[in-house]
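There is one chain below, alone, in structure tokens, taken in the form predicted on its own.
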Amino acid sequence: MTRKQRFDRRSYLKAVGAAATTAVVAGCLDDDDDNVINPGTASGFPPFEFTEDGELVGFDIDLAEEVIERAGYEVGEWTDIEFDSLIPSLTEGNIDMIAAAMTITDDRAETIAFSNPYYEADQAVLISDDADFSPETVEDLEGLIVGAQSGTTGEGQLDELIEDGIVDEDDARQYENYTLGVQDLEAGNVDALILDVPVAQNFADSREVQVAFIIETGEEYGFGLRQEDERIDDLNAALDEIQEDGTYDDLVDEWFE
């Protein structure tokens, strides 16, 4: 399915879909504000969010965009900032949503509210094409220098190859994103990145490295929203007529297929 294709269905599903959707949208308010959501993001994360051609574009995004738009709200202004600000910048108002790959965790659930879950995913560890060395299992990473983008999962299990002994704090590296690691991986700053399946793979589709192994941890995508947002029903409503109707498969088959 084209872009162009896709979006026609959006307008269409919209023009047509106000009856059937309406008791998702009942429970949207009446004041001006809060029929606008506001979506943060943190690019650099392809396929779920980067930019192109100046353009924030990815799974994420249309993803977040029907949600909001199926739920009757508006797609306020997208704001792009480093990952590990978008949990402050919601907390304090700046964004209304954050849709950016994270993952739903005991932590992070104690300071915003998540969405119900849209995507799991484990995580990879990836090494330049050109590297020497074949690790295969976590243990395989000692001596070696690793990275992950600070405020992930990734660098939670980073922490805990630290804690066990098996990285030295000297040979960890953080990254604003990982289109700055795979950098440092390519030119042989950093041995091994630790980061988000897909991710991973989109990189080695496209770039000079390749996954070595899979981490499997289970992790769920959600979207995030402040705690006393109540609008979260009615996009939770939304998510799940999406995954429904098809809409979803379309979008995955847009972006990782």
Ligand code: GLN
Given for the second form:
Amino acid sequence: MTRKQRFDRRSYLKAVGAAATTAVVAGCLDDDDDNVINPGTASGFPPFEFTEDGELVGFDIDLAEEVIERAGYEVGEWTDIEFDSLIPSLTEGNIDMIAAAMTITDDRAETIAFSNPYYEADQAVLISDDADFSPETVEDLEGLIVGAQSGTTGEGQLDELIEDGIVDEDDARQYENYTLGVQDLEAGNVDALILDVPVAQNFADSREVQVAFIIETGEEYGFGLRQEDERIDDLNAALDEIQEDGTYDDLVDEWFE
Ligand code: GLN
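Would you mind giving the form predicted together with the named molecule, to go alongside the form predicted on its own above?
Time for the whole complex; same chain goes first.
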């Protein structure tokens, strides 16, 4: 065998070996793919999901990770995007699970599947501590500038107020996230915000804003999955277990006062 042939044979083996290794790794990854759940959320919704020192934290983050792991899957990469982009991102396969205090609605359930409910909430009307008005009912919002985060059930409430002729269409404000809305409320650029009670209360505790009154909507949050994703049964079973064994209550104690 010449030097050249020997060399060729060695490179051949190396190439084949590398290809075989790649195939094995790819095979593993394929299996792993089903095993990994990449969750997505929309931060700026404390205490469910927000960033602290650049890190994504909150009740939903902890609960989702616990549910995924208990169900026997691996938590993949978190994606943090605008609330409005979560459902498209899920259906396109960029994320596998929505964990974003998302209310289970018939409308959304036409496009995605929801886990069993894991939290209940109504809507609150939030005003500035400096406000010189104190609305007690939706009718009292007449003539005020009212805002909500795009694509939320809070925005749904605002749309109803516009339909009912209580809020003028020109006086409705949409925010990418509620944190920006609260800034505008404190700055006096908007008179009231409509958002989920637990989040409104969290802002009231930490910012110069207060809850004026509550609109009873009786919403329930669920994790969102693609309709064809069969892993939902395992996730629901894990959620049941977490609710029964006290882990859920521990997380509530940790994130809500
Ligand atoms: N629960 C509300 C909804 O589903 C708000 C959720 C959110 O802003 N993260 O629309």
